[in-house]
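First comes one chain, alone, set out as structure tokens in the form predicted alone.
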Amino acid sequence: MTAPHERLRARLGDPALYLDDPADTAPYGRDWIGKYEGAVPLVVRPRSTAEVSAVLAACTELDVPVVPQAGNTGMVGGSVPRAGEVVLSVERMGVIEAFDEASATVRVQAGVVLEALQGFLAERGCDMPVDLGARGSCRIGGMIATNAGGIKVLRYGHMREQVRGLEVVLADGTVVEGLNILRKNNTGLDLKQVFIGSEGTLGVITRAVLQAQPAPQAFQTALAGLASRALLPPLLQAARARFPRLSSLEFVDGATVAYVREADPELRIPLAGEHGSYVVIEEECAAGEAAGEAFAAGLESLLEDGLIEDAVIAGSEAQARAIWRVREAPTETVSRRGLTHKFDVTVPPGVIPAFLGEMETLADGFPGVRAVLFGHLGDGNVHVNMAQEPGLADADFRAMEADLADAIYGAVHGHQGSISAEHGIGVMKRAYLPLARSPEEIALMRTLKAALDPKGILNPGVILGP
């Protein structure tokens, strides 16, 4: 019997639409952290919404399962094949189509790279407020499909808050065009919200209208050292009150900074001594000395109240980058030193200190594992990295994942948190979805899936599983 992907390839006809050489398709079958990998018999690369529609109509007719893929920078296994599915990549749909000055909205195709959009908007005095470390490779369609967050959620929210309108192609090829630019459009169900965060299980996002923001005139950036992680919640409250345009409040645990410096002694920490926690504070502000003086006064008040022990303010763009390096270095270090089990979770900000302590205690119970902890203080998003230490065999470390996940997600549930803050569910977390959603919510998700994708060809096994 002819394989499904071969029937699809014959139906497509045009070789310019697909890749089928294993050397060409292999990169589409690996996620960027190297954890998930699958065989890719065919990669379809449409150039327009019409071609996406034709491809999906053929896939539904021929019963060909499809994994939609944008930048493939996900971390939960939701963007790579698991059972020989065809990959539908939007990478060739990379056109920034229009910018409306009056509404400050931009219409883009799903394959636009975030960094390219940021550059486009910067030339027009605007900014795309969702910013990620993967900005050079992540694509807008994937960011919407996973409801990406990033370092400015505290001020601007997730990707969901930036989307004004969407164009989506359903499993049967139907094009749902809702490219609204209006802020106020109260006309029934907000259908775009069904697809934001759906991880390609309900339809393929092809175009979007996004709300841009005025580009900040300037930033004030500081690194603060805290005597204890117990001070993180009161610091959050005080920072919100004292920095009216606070955009980022990022923390790195003191033990994590020590871990990074073990691996990279050249990493410069622009504060004297060691501290229980480190926090990057960044505020968007007007240009000029007055804004700098107000920011410095806010930090001084934090010192006087005993919330921080020390602080340094960036005096240049290079110094600001050095401060942000303290927050970004742990991600690179854990990847370089060995394997890592990554857990992206949210807990109420008030319980972050207790939760960090629980994660350290948990790691102590797994010989050869070290907890590397950092995250977004403003929204309670903690990146729990359980890192492999030298001497622990890869196979033994991998075998620990299920027990670690059970314990970590159980702790998160106990604190009334979420098992996914910004990376989605994918296949990695689908077994734990009942810890975050009620049976009735999950049943409604299945009803939507059955209605929009009755044959189950779109990203099978993601979020809900079989």
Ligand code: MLT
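Rigid core here is just the name for the largest C-alpha set that superposes within 1.5 Å across the two forms. Residue numbers count along the first chain shown, from 1. Computed from a predicted structure; not experimentally measured. Compared with the form predicted together with the ligand:
After superposition on the rigid core, the Cα of residue 338 moves by 2 Å or more between these two forms. Relative to the superposed rigid core, residue 177 undergoes a CA displacement smaller than 2 Å between these two forms. Residue 83 is not among the residues whose C-alpha shifts by 2 Å or more between these two forms once the rigid core is aligned; its shift stays under 2 Å.
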Contents of the next structure:
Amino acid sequence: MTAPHERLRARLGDPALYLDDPADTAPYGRDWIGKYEGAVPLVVRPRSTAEVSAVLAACTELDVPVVPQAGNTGMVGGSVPRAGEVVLSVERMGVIEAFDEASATVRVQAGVVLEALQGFLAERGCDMPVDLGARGSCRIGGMIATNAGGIKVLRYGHMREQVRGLEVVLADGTVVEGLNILRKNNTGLDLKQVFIGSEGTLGVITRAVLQAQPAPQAFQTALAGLASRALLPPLLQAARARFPRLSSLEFVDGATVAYVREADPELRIPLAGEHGSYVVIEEECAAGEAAGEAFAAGLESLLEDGLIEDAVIAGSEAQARAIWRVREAPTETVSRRGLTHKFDVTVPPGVIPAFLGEMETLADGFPGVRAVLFGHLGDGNVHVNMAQEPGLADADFRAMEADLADAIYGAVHGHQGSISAEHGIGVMKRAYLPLARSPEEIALMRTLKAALDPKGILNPGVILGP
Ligand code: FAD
Ligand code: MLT
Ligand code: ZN
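Please move on to the form predicted together with the ligand, as the form predicted alone is already shown.
Full assembly next; the chain just shown is listed first.
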């Protein structure tokens, strides 16, 4: 019997629509962290909604399973094939179609790269307030499909909060066009919400209308050192009160900064000495000296209260970038040094210090594993990276995943936290979904899946499992 991808290739006919040379398709089968990898028999690369519709209609008719892919920076294994599925990449759907000045909304195709959108909006005095380290690679379709968070959630929310309208193609090729630009449109079910965060399991997002925000006149950015991680919760409380336009509050554990420094001696830490914990504080503000003085006074008060022991304020964009590097470098370091089991979790902010201690103790029980700890303090979002140390064989490291996950999710559950803060469920966390959602919620998810994708061709196994 002909393989599914061969049936699809024969149906598509036009070789301009797909890649099938293994040298071309292989990169679509490896995820960004280098942990998930699968064979890719065919990559379909539509340029329009009509082409996506034709491809999905054929896939449903011919029983061809499909993995939707955008920038392939996802961290839970949902963007690459697992069992020879065809990849449907939206990378050629990169058009920023329209900007509506009065509503400050922008209509884009799903393949637009975040950084390109940020640049487009900056030229119009606006900003896309979801920002993340993958900005140069992640694409709007993937960000909506994962409901991405990032470094400004505490002020602007996740991707979900930015989406005004959505166009989605269902598994059978039906185009559901809901490209609403209105803030108020209370006309029955808000259907787009079903697809935001659905990780490619219910439909392929082809276009979106996003709400832009006025670009801040200026930013104040600081790196502060804390004597101990125990001070993180009171610092969060104080920062909220003292920086009224706080847009980011991020932390990196002291041991993680030391680890990154050791792995990358070129990394410049723009703060003298060693600290128990580091935080990046960023506030949006008006241009001019007064805003700078108010920000410095806020930091001074944190020093006086003993919440921080030192701080440096960026005096230029280059210095701000150097500060942000301290926060963003650990992600690159762990992926460069070996494999990592990444656990993106939320716990109530007050228990973060205890939780970080538990994660360190846990790693100590797994020889060859190091806990690399950082995250979005303002959201209670801890990125627990259990990283492979040199000397531990890949197979042995991979075999530890279930034990690590059981222990970490058990601790998270005990603290009334969430097993996924912002990365989603993918294939990595599907076995743990019952820890986060009730049986009735999971049953309703299955009902929706069966209604929208009765043959189960869209991202099989993601979120709900086989
Ligand atoms: P992909 O990885 O291609 O896909 C992700 C999921 O969406 C997959 O399940 C895929 O099947 C599905 N999908 C993709 N496109 C579509 C579509 N058009 N229609 C339907 N489904 C689709 N995430 C955060 O939330 N916050 C962070 O701070 C953050 N920082 C990161 C930093 C780095 C350096 C990296 C590498 C990743 C980071 N991430 C972060 C992970 C994050 O999930 C992604 O970067 C982003 O949201 C995924 O976008 P993508 O275009 O790469 O999607
Ligand atoms: C981050 O906040 O840096 C990301 O979500 C990526 C990661 O978890 O490494
Ligand atoms: Zn994050």
